[in-house]
Amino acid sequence: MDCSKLNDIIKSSKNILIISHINPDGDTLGSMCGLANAIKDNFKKHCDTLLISNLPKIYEFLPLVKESKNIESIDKSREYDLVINVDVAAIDRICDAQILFEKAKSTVNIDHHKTNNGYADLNIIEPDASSTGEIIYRIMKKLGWEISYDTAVCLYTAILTDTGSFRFDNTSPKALEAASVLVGLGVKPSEIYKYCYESNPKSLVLLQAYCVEKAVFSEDNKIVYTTVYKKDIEKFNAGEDCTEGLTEKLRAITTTEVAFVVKQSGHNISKVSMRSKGLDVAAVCAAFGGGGHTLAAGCVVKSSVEETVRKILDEVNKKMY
């Protein structure tokens, strides 16, 4: 991992922006806030942080996250010296913030998705890492940065959530080593687990129960999917992050080999989340301009929910048989 240039870029930059991806999860948020905290501690510089969409309530505990700017209100005419994307597999995952990225004097892309094509001036991409949070931890150790308690909380959250609480195949010795060091710095695993996995509102739980109940099974129960319409979200008064963890619930079924959720995102626009126990779902999503990891990926399809389901099923069957 060549990250030696990062110190010099940060030192020479007066104003810095760190951007998370749309529909933020624990990895992108933990990475964003962890990096901002570390730059503040080690370089005595303030970083702006930017959310492309709403902050899920379960992550409100992260240090600095409530100070983040929103894409709707940020001054898009501003020219930053440095813009850093964290956990952003493709540049279109920052939506309207692309203009800020393109205007910047220097750009950095830190990510662990194998589909990332290296779109920045400096690209630190480690597909074998469990999470972007793990990569940032290793960068800090390699460059000799101090890791404060606040930074440790953020990075531990990133690693915890992207390994599914250390249950997924990406839970490597390096990921566990990083988590161990962060716990040694004061992070309380039970506390972070409670924030991330035991703080869901009633509306989210009821919506997900409804979606699981209407799940459709095919190919001798090997493929399972469910749909989420805007009317469903309104019925249960749930937020836009209501599908977080839903695909994993379907994959957890014994017979499941491939699970996916199709969520209505707009008029003839559907968001797809996929998980598998073996099939390369990143390749499935790549057919629609998306990507991710072998066993966990996503995409946005410009068609109705029903048509998107048909397209995804066709692509899965091509890859499976």
Ligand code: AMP
Contents of the next structure:
Amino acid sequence: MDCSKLNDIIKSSKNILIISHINPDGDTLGSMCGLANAIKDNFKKHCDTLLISNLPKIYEFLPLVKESKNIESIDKSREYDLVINVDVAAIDRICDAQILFEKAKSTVNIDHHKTNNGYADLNIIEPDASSTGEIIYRIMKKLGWEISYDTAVCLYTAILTDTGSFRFDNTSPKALEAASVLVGLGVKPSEIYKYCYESNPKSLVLLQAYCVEKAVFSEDNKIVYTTVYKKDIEKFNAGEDCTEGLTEKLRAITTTEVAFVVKQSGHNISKVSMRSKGLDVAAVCAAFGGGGHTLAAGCVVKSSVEETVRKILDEVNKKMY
Ligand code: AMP
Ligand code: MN
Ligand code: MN
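And the form predicted together with the ligand, for comparison with the form predicted on its own?
Full complex below, order starting with the chain above.
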């Protein structure tokens, strides 16, 4: 990992912006806030942080996250000295903030998605890392930065959520080592667990139960999918981020080899979330302009929910058999 230039880039930059990806998860938010907290402590510099979609309520506890700007209100004519994308697999995942990225004097891309094509001036891409949070932890160690309690909370949250509470196959010795050091700095695992996994509104749990109930199984139960329509979200009065963890519930079935959720996101726009136990779903999603990891990936498809289901099933069948 070559991150030696990062100290100099940060030192010579007055205005810094850190950007998280659309539909943010614990990794992109924990990485963004961890980096902002660490730059504040180690360089005595303020960084702007940017949200592309609404902040999921469960992540409101992250230090500095509430000070983030949002995509509607940020001044898009601004020329930042430095823009850093964290956990952003492809440049279109920051939507309209691409204009800020393009105008910046320097750009940095810190990520662990194997489909990331290295779209910045400085690219720190480590597909073997469990999470972008783990990469940022390694950068801080390598560059000799102090890690405060607040920074540790952010990075721990990033690693915890992207490893599915240290359950997925990206739970490596290095991920656990980072988590161990962060806990040593005062992070309380039970406290962060409560924020991330035991703070769901009733509406989300009931909507997900409904979506699991209507799941469709095929190929001897090897393939399972469900759909989430706007009308479902309205019926349960749930938020837009109501599908977090839903695909994993379908993968949790013994017979499942591939699970996916198709969510209606707009008129003829569907968001797909895929999980597998072996099949490369990043390749499936890449066929639709998306990407991700071997066992967890996503894409946005410009077609109705039903049509998208058909397209994904076709692609899965092509890759599986
Ligand atoms: P999700 O199902 O939304 O939790 O996403 C699963 C994984 O795939 C995450 O690591 C995402 O960052 C990644 N991912 C989701 N959608 C896309 C996309 N359109 N392009 C690239 N990567 C994606
Ligand atoms: Mn992410
Ligand atoms: Mn990630």
